[in-house]
Every structure is written in structure tokens, then in C-alpha cells.
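First, one chain by itself: the form predicted on its own, in C-alpha cells.
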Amino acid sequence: MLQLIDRARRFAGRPAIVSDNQSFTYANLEHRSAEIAADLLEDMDDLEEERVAFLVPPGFLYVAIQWGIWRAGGIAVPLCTKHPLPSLQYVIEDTEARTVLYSPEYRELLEPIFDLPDTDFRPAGQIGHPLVNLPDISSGRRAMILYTSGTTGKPKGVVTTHANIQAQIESLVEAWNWSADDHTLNILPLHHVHGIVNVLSCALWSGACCEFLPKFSEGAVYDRFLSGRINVFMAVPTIYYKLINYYDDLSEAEQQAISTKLHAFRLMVSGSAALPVSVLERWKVISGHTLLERYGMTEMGMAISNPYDGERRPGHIGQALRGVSARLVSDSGEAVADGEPGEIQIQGANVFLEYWDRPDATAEAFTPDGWFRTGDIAMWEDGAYRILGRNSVDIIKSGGYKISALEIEEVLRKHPVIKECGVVGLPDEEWGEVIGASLIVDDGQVDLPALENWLRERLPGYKLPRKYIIQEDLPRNVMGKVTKQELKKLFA
């Protein structure tokens, strides 16, 4: 996003990432993306919207790439780090990437597919070309292409441009009050909105400084809170949840050491899934603050947060961010009266282009008046909404991921002894939920190890089933579908 990258000249010699155990200002992340960007062009003027993949972990190249790839006209195609290769194989063929950017350790997991007709994998920490002119990049040029969870099938590929990241960003620098005083620490996933935007790209939008860990744990995020560097957190209610079991199992001088510091933030935030109530609570005591939930999605980023300043009530997400319209509609498409339940949809400069090469799924997600479908039911509850649930119940919520039951099930139906299968979410306090599945197998058994390990080859951990019921047939209906209510009752 082109106009982030110029507000970093006005930042040069401040510290704009922190990771592996280095510092790098803004001049630094402007100078690297440069020689990326020149690069990534090689003869050409402008990449014009070629996509570019990539496989790197968090941390200061992570940002040059990115800024890279927009500098040279390109469009940023961030590949989960944690995915089995199957999944990267997936949205690298399905953008028609031209170049895929890798780090070292991720070399072995993508040579099986090195081969990939006209798709160039490279070593990402070797690319760099002395710099040349790059091109003038239009706000209305796409800019990236971040993948659902695959809610009604295959997952679909969410397109923003530039001027949607940038009043993505705005909405939110200004509600939070983001300033160049500010230091966070991203434990967040960099292909999912929640990192890229609300915090790393807030960040450097407002000349803060964003920290990366090697790797996540309890401890090292709580070392990093003792340094007393840090007073922007956000992270899913899972992590909260952890963290509260580790802090609790501490001394009680640690923990008094611990809760100074955090009574000293400036703001933390809670998103991606339902914050238990019970984790709210408990961590107010911890650290002094409630925790700021807040409303969005990949197809426009935040559209909805509790108030910086003002009541923050648990199952409310607040009122809509500035530059962004929200109206509560019934399945008839009439707005509903406060207290009702209805679809949340929404209208402003946030809202996603389309989806990537599918023109009839991004025809159905807008209403004929132009309002973005998001699918999830709320209620206008005394001045704030109220979120009650999704529209589906294929879609579960488990550590601030969305994860399509519909996916999980195409592919336990591969395997060799299933017949059919369900697959639900059920309720779990640290997860919100866990994802629960009903198997029919030949002769009625099946070695659950053996498929863990079977399925651990074809989807990412937070996909795996945690709980499986074996059955002779599935709850249905007369129509012959699966009655999902009662087959979650049947794990109970």
C-alpha cells in the first residue's frame, strides 16, 4: 500500500521492526523493499498486477517483501507458514502466481512442487538489484489477495487495493488512537487480515515500532511485556486463555511483576472469535484492562469496534468505525428494528474488490444496492451490537480461525475407510470451540492415530478434528441433509 510506504520517509531513523534479535528503522525497510522491487522487476517498468507468492516467516523481511512487491505494481500473495503444502499448492495455482518468494526453511516443504509450470521459486533472502525508477502505483491498483477459510466449498481469494488497505488502516489509527509513541509485539498470523492490518500495518502507518518473537510461547511473551518496551497487544481469545493458565502458575511476585507492567498499556484488543466472558473477566484482574473486542473479516478488514474510549460490554463489538455504514437486514432484505436479529451487512471504502477470478461469488456477496453480505446475525442493543452467531452452522470458530466443516469433510471422505462423515463444532472455554467429527467406516473401525497422522499431511493443525464418534449413519433430515444440532448432541 503505497501511501503506507511514504509515510515511512517521515519516519527514517526510528525503529520500525524488531526481530531476530535486531532492530531496523524505517530507512531500512525503505531501502530493502527498494532493491526487492527492483528485483521483482528485473527489465520490466511496472509488474502490473503480476501476483507474487510468499513463504517467509515474520520479522523484518516478511514487511521488505511486502512493500516490495507493491513498490514494483505487484500483487502480494502471503502464504501461511504453518500450511501443508497441498493448501500453498493451492492459492499459489489458483492466483497464477509468477513468482514465489521462500526463506531456507521452508525450502524442503515447496520442492515438490518446484516444477509448477510458469511460476519461478526463489530464495528470498538473496533477491535484491540495485535500484532502479519504480513505477506510479494508482490507489485503485490491487494490492493483495488473502484466502477464507473455503466457507461453501474451495477457499476463495479476497482482493483489496490500495485504497482499501489504506481506509482500512485509517479507521483504525484513528478509533485506537495509534501514535509513533507506540510499541507492540505481533504474535498474529501474516496472512490473515488481523496481523497484516490491524496491527503491523497500523503500526508503521503511525511511525510505531512492531516486534516479532522467534517463536510463540507463553514465557517469551511475558518476557517481552517485562521489558517494559511494549503497550499495544492484540491477539484471539485462545492466546488470552494461555496466558492466563501460564500467569497463574507463576510465583506471586512474578505475577505482581507481570501486572504493573500491563496496567501500564495503552491498549489491548480481542478479535477473531467470542471473547469468553470468564476471560475477560479474568484478565482485567490480571492486567487491569478490559479487553477491546472489535468486528471484521478478510473481505474489509475492522468494520465494527467497542470504543478507546468509553464502555467496552462483553458480546458487544460497539458501533461502526468512521468511513464505514452498517445496517441490520432480514432474510427478506428489510432493515429490523433494535432488538431484532439480522444479517450484518456493510457499505464504505474498506469493502474488498472481489474475490479472485470468481465473478459469480462476488456478485452474491453484494446486495443490488451495493452492501457487502457478511452472513453474521447481531442485534442493535442499547447503542452497541450485539453479535449472536453465524448464519451457518458449518462454519466453526476455534482459536480465532473461521474453519469450514464443508473442507474438513471433503477430505476425511478420501480416506480409504470412511464412508461418510460430519464434522461440527463444539463448545470448549480455551478454544471456543473444537472441531468434532462423526465417522461411518467400513466394518465400524478405524485407527485414529493412523488418520490423525493421515490427515496431518493434507490440512494445517487448526483443521484437525479433536473429538470423533464412530456411528452406523448420520442424523438427517427427509430431505436426506444432516441435521448438524442433533449431531452435535450426539458428542455430549
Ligand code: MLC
Given for the second form:
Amino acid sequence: MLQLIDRARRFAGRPAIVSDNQSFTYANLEHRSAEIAADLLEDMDDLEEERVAFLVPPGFLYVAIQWGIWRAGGIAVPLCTKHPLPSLQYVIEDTEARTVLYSPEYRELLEPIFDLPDTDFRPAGQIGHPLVNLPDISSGRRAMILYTSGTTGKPKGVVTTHANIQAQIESLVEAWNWSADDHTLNILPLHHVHGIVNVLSCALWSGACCEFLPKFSEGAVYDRFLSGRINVFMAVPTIYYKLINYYDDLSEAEQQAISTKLHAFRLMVSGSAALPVSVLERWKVISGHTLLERYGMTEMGMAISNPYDGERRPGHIGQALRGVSARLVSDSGEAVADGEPGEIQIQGANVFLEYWDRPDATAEAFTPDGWFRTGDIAMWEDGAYRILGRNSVDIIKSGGYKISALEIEEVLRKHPVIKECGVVGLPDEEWGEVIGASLIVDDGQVDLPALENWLRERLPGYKLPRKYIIQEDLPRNVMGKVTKQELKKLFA
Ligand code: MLC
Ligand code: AMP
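Moving on from the form predicted on its own, please list the structure of the form predicted together with the named molecule.
Every component of the complex follows; first up is the chain already shown.
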């Protein structure tokens, strides 16, 4: 994404990032990222796609490190600040990261793996080196690896090139009219495309300002809205749901003050999961905005979006973005007629290069004629796409996070008293889906609080089951395969 950094020079004196009550200009970002690049290079000319993982909270340092890695020719691997050690270690080992940069608050967490062979753990704040000549990086080089859950147990690393990321940014900047006058509040995790590409990178491409909060809370978000500086906001449906609930408990005067500020926003976007029409309608009353719903995926950034100008149709995701081709295909690989369900398949410069070190998974993800299979089912209805569901019952979306049922099952099966288990996504107003786990246990009894503590050491909070049932056996078909649709019903 080196064009992003080249563009920064034209915005030099303007504010780029606000974090930790400080404002940083594009010149600050350019300078600090060059120092970091120089340090990462040591006496090399080019990192040659070496992986550099970093565990740093959202803010100026995060962005300076991301740019520094890119400028040194490395691949940026952002780690999730909410992950327990086994999840972090998995990513570090899977990418064979040579360097891991961390902020002081994560030192204790990472310490047990400081002796991993061939990995250098370094405090992020101290890195920096006198400037050196930086390498020329071609746009086809690998730039970033983000981990995503799939229909296999373990998350896969999605590799995007500089050209992929640039295409993802350019289509959104144009479609949503980003400009240097924009000021956005970024409250999303920075190990997924929503926070990294749609909010952070689109803002910086445009010369706009991206402000961070250390952590999501409804009160803090409204505080920043009340400042009157923010005019662009993007979030997952769960966040809008939470903001609505919080708003509804405020006094009339407080509500009035917030609504007045919201009406002055330029753009409010929802995505990463289906936006319930009830949330869209309530938010419209509160803010005066019809949320712009769009559809995307780690493997391709954004692909389909409701229009900036023109009708934003509730329950629909809109039309393919410029530069993106979309088609709907039946199980037998035929194009489907309008109004018929089919899998969304995508082509374009936005689509990722490969899954890291998994050639078979990469090959499976594409049709023989080169279209990316999303696994999402939609239909074309009066000029817009409408999502109907997913190919696989084992993919769960909770709070905007994609979660593999199989991954949770693999972890649960390692617990000493669990003989067998089945994990499903259950519909939930607030979270979209919550995780349900059916357990088959040794003597029919399990200490759930103790199980939850055991799980928390192994899985991030958003991957924890929220509902449990204990069964003697799982529902199965005549072949002995667990029937997850039947299992879902048993939670009612
Ligand atoms: C947390 N909690 C959950 C939960 N996650 N409960 C049910 N289901 C979940 N998924 C509970 C916790 O146990 C805790 O309760 C309480 O909520 C607060 O936990 P937290 O971790 O502090 O949550 P919070 O910070 O409030 O997080 C909520 C959130 C977060 C909505 C801000 O989930 C989030 O940032 N989501 C965005 C994910 C995202 O960016 N996805 C985009 C992927 S890219 P207790 O009782 O333990 O205190 C992509 C492509 C595209 O999808 O199209 O964009
Ligand atoms: P991720 O792998 O985390 O990038 O999640 C991508 C998935 O999120 C897609 O495959 C969809 O299932 C889902 N998704 C993203 N945007 C929407 C949307 N607007 N409506 C419904 N599902 C969505």
C-alpha cells in the first residue's frame, strides 16, 4: 500500500490520527514509519516479505508500525488485542513471524512464548532508527495477512497484496465520497478489514482524520459524537443496537443534544453482518440517517454496497462496487435467474492472493474460471442484492466476528469430561447470532463456570458459547452425521 504512504506527503501538516488525547499529522506518521522501517531492516536492504506481527492497541503507534512494515518490504500481521495466548501463538507460528512487536501492556501475556525459536519479540515503543534508504516495493507484493475462520477447524491467513488493498480502498473512497474534510471515529478491532481498510485506510488515503478510542463503550462513543468533530462513522449492527439501547435510557435533553450532532454527519455505514430492518429504522429516527449497508469479506474487502446517493433499500446490500464483478451461481455452477437464490461469486483486483501456506484451500476457494466463492447465498431483487444465508451451517457471525463452529468443537473436545459436542449459531437480536454448545459429558454433569474459565484461557471472549445444553447424544442422520439444523431446534 505504498501509494497510501506516498499520498501522505501531500497532506503533511494535516491531522491524520487522534489517539490517547494527542493529535498526529501525516508528517509525523511519515517520519515515524520511516524510523520503524529503518529499524526493522537493520542491515538488510529489503525485508523481502518477512512477516512482522504486532500486538499494539489502536492508535498512532499501530499505524506507524503498519506503514513501517510495508515500507521495509515486510508483510504486516496485526494481532488481536483480545486474544488469549494460544490464539496469538497460533498466528505467530502459522505465519512464521520473524519479529513480534508488542506494547508494554501485553508483555506479561506474551512472556511464556518469548523463547519461540526464530522469533524475535521486541517492545514496540522503543523501536526506531536513523533514516535509511527504503526499498522500492512493487504493488504485486504481499502486504498483509489477516486471520479468518472458515469451514475448516483452524483459522486461515488471508494474504492480500499492496494492489489488492489499494483496489479495496479506491473503490470505497470513490463510492462513499471520502474527502480530506472528513473526520471519522474508529472503534473497530484492527485485525479485520472493516477497521483496517474501510475506516483507517480510506481515511488516510483521503487526507482525512481518523480518531481512535482505546476501547468500545457506548458512553465514550456518544461523548466523541457530541464533540461535533466526527462526520463519518462505520460499525457492525451489534454496535448500532448497543448505541440505540444506551440512547433510549438517556434523558430527553441528552437525546436531543446527540441527535442534533448526528443529523450533521455526512455518512453512517453498517456491515459485517446483516443489519436488522428494526435497527435501521430506529437509527433513522435517532440520527436522521438511513444507514448505508454494504457487504464484504476478509478475502475481498468490500464487494457490494448500497448507493451513497440514491435509494438505500432496507434488507438489501445494493449493487457491485466499481471495479468489482459479482454473479450468482447455483449448486451446479449455472447462473441463476433474477429472484432465484445463488452463491455470490466475486472477481476483481480487490480479491485476495491466497491463503497463507494452504494451496489446497486457495484452489478450493476459486471456481475453475477464477471467481472467488464467498459461500454466501443471495438473490437479485428489483435491482439490488439481498443476502439469504450461508452455504455452511458451521459459519457463525456474532457481533460482526466470523466464527467456525468446528474450531470451537475442537477446543471443547480437549476438555477432560467432554466426550462429544456440537456447536451452532443461534439467532440473537443483539449479537446477530450467539454460540450454542451441546455437550455429551462423562456422567451427564459439567461445572459450567469452571468450563467457561477453562475456555477463556483458550479462546477469545467473542468465541465463547453463551448457551449450553447437556445431551446423551447429538441428533444424527442415517449416515451418523450430526444434523445441525435439528440441533439448533433443541436450544429453544
Ligand atoms: C462479547 N460478549 C458477547 C459477545 N462478545 N456475548 C455474546 N456474543 C458475543 N459475540 C459479551 C462479553 O462476554 C461481555 O460480557 C460483554 O459482552 C462485553 O464484552 P467485550 O468483549 O468487552 O465486548 P464489547 O467490547 O462490548 O464488544 C462488542 C463489539 C465487538 C460489538 C464492540 O464484538 C466488536 O468490536 N465487533 C466488531 C467485529 C468486527 O470488526 N468485525 C468485522 C470483521 S471483517 P460479560 O458478561 O463477560 O461482561 C468482516 C468483513 C466485513 O466481517 O464485511 O466487514
Ligand atoms: P469475515 O470473514 O469476517 O470477513 O466475514 C465476512 C462475512 O460477513 C461474509 O461472508 C458475510 O457472511 C458476512 N457479511 C458481511 N457483510 C454483510 C452484510 N451486509 N449482510 C450480511 N452478511 C454480511
